[in-house]
Each structure stands twice: as C-alpha cells, then as structure tokens.
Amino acid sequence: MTKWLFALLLLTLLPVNVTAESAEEKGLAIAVEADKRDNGWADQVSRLKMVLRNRRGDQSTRENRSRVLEVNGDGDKSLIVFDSPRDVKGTAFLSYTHAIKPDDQWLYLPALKRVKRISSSNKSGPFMGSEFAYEDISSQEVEKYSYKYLKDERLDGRDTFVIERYPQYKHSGYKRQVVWVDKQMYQPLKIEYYDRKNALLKTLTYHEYQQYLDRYWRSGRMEMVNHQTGKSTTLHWLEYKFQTGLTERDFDRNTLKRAK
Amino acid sequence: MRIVGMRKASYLLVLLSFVFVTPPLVCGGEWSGYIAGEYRYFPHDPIDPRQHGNNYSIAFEPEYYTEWSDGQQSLTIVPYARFDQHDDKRSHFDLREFTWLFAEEVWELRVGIRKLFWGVTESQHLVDIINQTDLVEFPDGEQKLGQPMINLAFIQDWGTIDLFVLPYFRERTFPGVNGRLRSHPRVDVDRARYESSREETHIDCALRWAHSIDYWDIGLSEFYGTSRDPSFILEANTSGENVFIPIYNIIHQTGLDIQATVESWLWKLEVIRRSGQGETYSAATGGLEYTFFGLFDTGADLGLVVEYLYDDRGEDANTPFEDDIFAGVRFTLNDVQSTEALLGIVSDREDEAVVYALEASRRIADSWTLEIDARVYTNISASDPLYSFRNDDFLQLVLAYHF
C-alpha cells in the first residue's frame, strides 16, 4: 500500500522534474497554449453595452458594435462603431493592432465626415470614458508581455494558474498584471492591474463564459473596478457571431466612412 | 431663380433615387439627429446700424439611414434647417445628404447629395474642395453644403482612387444685411457671376488617390471646375449701395495632404496649386501636433498644435491667412461627459493681427451637449480681410438635444 502510494507520488512529480521549466517558461507556456486554443475563429461580430458608474453610483450607458478580424502573424484588426450616447452616434474607431510596434488607429468623425489618423500612444487612456483602457480591450498577443508563473489556485470553485505578466510595449499604464487563467478553458477569470508605481489600480473579473463553435470561450460580462477612484464599468457582450465571412476589405478606411 | 434650379436638381436626384432604391422605403430604417438652440453675444456695437446685437437661432438636422442586401446598399437622407432671429440669409434649408451607396469588393458607387472631407491640418483646410462652405453657419467655414455628385471609388492594395462627377454647383452662403460676422460692404449673393456660361450647371470633376503606408497617410487630388471660394468685385447696386459681387471662376487645383503619425507626434502638411483664379498661386499649411497623454496620472490629454499658413500671393490673397501662425492647446478630459476644449490663436506675421479662438464642448446627461465658442479679433489693420470683423468679437452657446 505505501509502496503503491509512493509510486503514485513519484508519477505525479515526474513531469515537473523531467522538464524542470522555470517559472518564466511555465508562464509563457500557459500564454502560448491559451493563444493556440483561441486560434482560427477568423472573425467575430458582437454588440457591446458599457455601463459606467462613478463613486456615488451614478450610471451612464454606452452602446457600440464591434467587428474583429483575426490576423495570423500580427495583431487583429478591429472596427468599433458607436451607437450611443447619441451625440457620438456613427463615430467609428478602426485599429490595426501589432504585437510590439505601435498600433495603427483611425477615428471617423461623422459630423465633419473626417477620417483622422490618431496617435496610438494613448494605450493607458480611458476607452469612451470608462474604466477600461485601450490596452485592456485591444487584441492580447503573446508578444505583448513577458510572463512568470506564480502558483495554482482555486478561484470561485475553478482550478486556475496564477501568472504574472509584464507589458513589453511602450506607453503601458501598468507595471504588471496578475492573471488567473482557468485550467479548463485557458481563459482569464480575473486580472489585477498594478500601476507604474506598483500600486493595485484595477481588478477585472470575467463572468458568464460561453463556448462558441464548440471551441472558443467568450465572457458575456466583464466587471472592471478601479480601486483608486471607486469608479467601475460593466461590459456586456451581446450577440456574438463567429466566422461571418469578414475580409480585410471590411477593415479599411473606406469602410470606416460608411460604417453605420 | 437659382433656388429653382437647385430644386430641379434635387427633384431629379430624388426621382433617380426612387428608381434605384425603392426596396428600402418599405424595409424601415433608423432616425437620428439633433435639434440645437444657439445664442450669440456680441459685446461691441455693430459697424452697420442694420446689424443686430445678441442673436438667437435654432438648427434641426435629422438623419434617416437604411441599408439592404446585407449592407451592400444603403440610403442616407440628412435635411438641415436653421431659423435665425435676425438674419434672413442665415435662416436656410439644405439637403446635407441624400445618397445611395452601392459597395462591392473592390469598388463603391455613391450617387446623390453628399458631404465629404479631405485633408489633415487643423487651422484651415486648403485641400478640401468638393463641398461648398455654408458660411452663414459659422465664420470658420467648417460647415458645408451638400454637393450633388456621382462618386466611384476603386479600392486597391496600392490605395483608393476616387472619381467624382459634380453636376451642379452650390454658391457660397453669406450672412445677410442684418447679420453679424459679415463683410462691409456686404456680399450680394443674388448677383453672383460665373466664368462659365453654364453657370452652376458646369460639370465639375475631381480625382483623388489616398493611401496609408506604415505611419504615413497620403492624399493626392486634382480638381477641375467652379472654384468654391469666389473672388469679389465691388459694385454699386440699383439703390446706390456698394456691394461685393461674388465671381466664380473655373479653376484647376492640385492638392497634396500628408500626415506622419509617429508616437505622440502628428506631422501634417497640405499644399495646393491653383490656376484660373487670377495668377496661378500656391498655398500651404504645415505643422505638428504633440499630445501629452494621461496628464498628471489622470486620463486627461493635453495636445499642442502649431501650424504655419502660407499663400504666395501675399497681401493680394483673398484669404486673411497668407503668412500666419496658428498655435493651439487642446484639452481632452476623456471623462464620461467627453469634455473637450481647444484654445487657439492665429497671428499674422505681417500686420500683427491676432485672432483668439475658444471651442469647448461637454455632454450633459445622456442626450444633451453644450458647446461654447468664442472669437476675439484684435489689432486688425484696414488692409486685412478680417477688418470687417473688428467689432464682431462674440461668445456663442449651443445647447443641443441628440436623438
């Protein structure tokens, strides 16, 4: 009996001993696996509803529609069209994300009919006045961070890897992020954002995960809380659709002008 | 008479649209738009006693949009109306848009009345030539009239080629006798003259190539047709009053606009060369914009804009911006109310005239916005085209409801 137990113990320890990977390697391996599992969805279309709350609990709502094109070997392309507040209706934001070099971003202003190329150095700036920064919602390429595995932990009844990641791109508002990655889905359940002074700034939690095309997990609701200001933002992702047949052409500057 | 001509053209377009686009009218669509109340405060007495002081005005711009065949075709209708307390020329109606769009994989066809914009600079828009300026709206000339057009765009890997046929010309609007922010003497729009015997039915054409390469955005354009900005001659009308008569020449204009977006820097240049309106001339606007993002660890941005405005006709130019410097500071709070403010000055290097400009806006609740605009004209010499504005410093408040 003890012999058998000992053998079992040895067996479970074996992989760790054989590979002897460092915490950095294991962190990277988790990120690579997550990226690999979320590969091949081609394009996705969804509606996005944002509820912004200030410290006193006053609410305001923003609605927009998002389209994303998966680009192999580079960051994704995305187009976001604003529906509300009504004064910015028809405003559209086109972004070609890149792993390390700066993203290309254009803004279409419908009142002036003007397409403006804008600086993408504002990665840490608030997206539509919310608690989400541009860098929180843009495409999460493996190369954007370096990684370190911290520990395994149970979070709300689910097994997770806890990894720490450090932004490698310029102009990040963060020194580091701690990510709880679900072991089954290989998707984040929670992210803690630490500002450049290494103080806890925000916590993001993911809820209502659903699987699409029997493969891709997407969260239906994301809650971001800013610990320093007391403000919070809820993102509701609605009507997810995948592989709708979008092409590069749906993400060019001409499309931006007629996005409605 | 001209209004009738315009109506005819509009009816023709409406008719054409019905032929092409019967399906959407039964498919429903969506309405949006705004209604805005405006108040202008002028602290100084007007130059002409027929002009008024403070002024109230209301503008209404609904938009109807519908699309069909999976978004490949769409129809946009945007009428616009303004009612002004004192200026009967400023009270006006326009069809800003009435466009049918057909989009294919490598081309897009647009037929109807439309507004569009070309260019990159902030202080003036030299390259932007397709739409006529609706000058009664605001003295900066950024408000435009709808332009009837057939526009075919070809989208290629090496850029987009846009071809335009512009079958009907729109005359520039100018404030009436009772309006402020006008020239002295006033412009008599009813006696406009044309170089072309076809007058406003001269068929204008334009061609543009635009492309983005890495951090460069480049546009090259060619326009042949009726100049959007008129020259003027001074004449006495039947009642003996001196008035400016607008003259619309047939011009060629080549335009180039370039922007380089490098980190927090935007480098901008617009150059035009125009022939057919007096001596052939060149004009340029060039400068840069630098933004400090996330000022003082907040979400707010502070942008600095500096541009140089040049026209090689010098003091003979029909523009006040022939050797001027624009400097501006832009605050963007990135807050829930989208609070923004731009404070700028345009300074003439020659005659030392300085114009101060403030443009600020903020959302109130979910559906309302408040805009504050102000202009102060100082040190304007008698030879400056802005001399007529010397008593017209103003503060403008616009409260708009968006639906």
Second form
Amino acid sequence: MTKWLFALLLLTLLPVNVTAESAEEKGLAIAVEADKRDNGWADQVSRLKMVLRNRRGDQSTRENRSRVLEVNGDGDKSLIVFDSPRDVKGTAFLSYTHAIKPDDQWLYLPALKRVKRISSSNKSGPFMGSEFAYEDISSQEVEKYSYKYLKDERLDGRDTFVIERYPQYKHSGYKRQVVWVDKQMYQPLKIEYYDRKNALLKTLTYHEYQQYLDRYWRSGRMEMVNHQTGKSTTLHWLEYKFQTGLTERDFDRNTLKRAK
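Having looked at the form predicted in complex with the partner chain, could you now put up the form predicted alone?
No partner chains or extra molecules come along with it, only the chain itself.
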C-alpha cells in the first residue's frame, strides 16, 4: 500500500504537459513550432548567386534578385529575376505557394517574350538547370507534408530533431524527406531527399546562419548535391532586407514582363 501511495504522489508531481505523444504528433509539433517562429517578417528582398557544377567539377555562375511576400492564411509569393549571364538575363520566375493545393508558378522567357506557366505535374523538374527542383524553392508550408519524429541527434556540434516528412502533393518528385531541425533556431541544417523509388537522390545542407530583426534566422549558403548525377548547386544569399513595403501588386503576373 505504501508503494502504491508513493507512486500516486509521484504522478501528481509530474508536469501537466507530460503526455504520451506519438512519433507523428511530435513530428508535426516540431514543424508547427518552426513555422510559428518564422511568422511576421512581412516581406524580404535579397541578392542571390547560384553556382552550378557538373560531374567533372566544371562550374557556371548565375546572379539574380529575389523578393518574397508573406501571405497570411496561404503560402508566400516570391519573384526571382536573373541578371546574369547574358543568355538568361531578364528571365523571371513567379511563384504563388499554397498550403493545400498545387502551387501556381510562371516563368518569363525574354528571348521568346512570353510567360510560360509551370505545369502542376512538372514541379519536380530542375529550376533553371540547377539541382533545385521547382518544388524545392517554394515556401514549405506545414500542410504540404505529413510528419514523423525519428530521433534526437548531434549534427556538426548542434543539437537537432530528426524528422521525416512525406509530401501530400501527388506530383511531388519525392517519396519522403529526412530533415535535421536545429533545436535552438528551429531551422533546417540538413535535408535528405528520397526519390519515388525511395532511393537517396539529393542532400541539401544549410550554412552561415544569421539572425535578422532579432528573431528571424536565414542561411547565407545552401549546398545541394545530387548523388545520382554527381552534379551540385550552391546558393549564396546576400544582402537580406526585411519589411521593405512590398505589396501584392509587386507579385502580379504583369510584374514578370517588366521585372528589371
């Protein structure tokens, strides 16, 4: 009887938030917390240098400008305009990310002077010849995936949650993704992408994080390696600025043709 009373007393002293949480619930909770911490920045602009490498190590460089508008109740809107090299100068990519329906994406090709809509079934294709797919560069809304917590793990000296996420979009090029989420920043440090046959396709790593507005973390360099082709792409993010006053009008389809 004494042991039973002691056990009962111990249970009453446990924190009220200690619950039996499934791996799926914990994975979702981590994703929700990461999304919550990155809300409220309104808009951001930056410069971006893209370095493409083939299997032999030969490389080419592209420079562009990016601007993003945070949209309440839906996914973000983004516009990328290429400045160099000459053969892609003036090319512009517009994306309306959605939480629970296919993203709307358009590409303006100055040589043809026309706007091309990216098919909802072609989001797994390479973006401008890089190792990033169209679906990789859209905002990662929580509702786009289902989740599962796998484990805690140290990665490059930092404590992380390791979660698995499964695309809910039927045309995704991936069966699943494994994400290492930094416990302090609640930002990804590494993502492994598995193709539809469940073979490791690509690995993305994030480097040189900095904090802006005393709250928002952004990576200064992203490295995507394609294990199946031997190709890789590096993204260098430069000159981040936030809350610059962008509006919906800065992201309409007419913006593509006049983007400079």
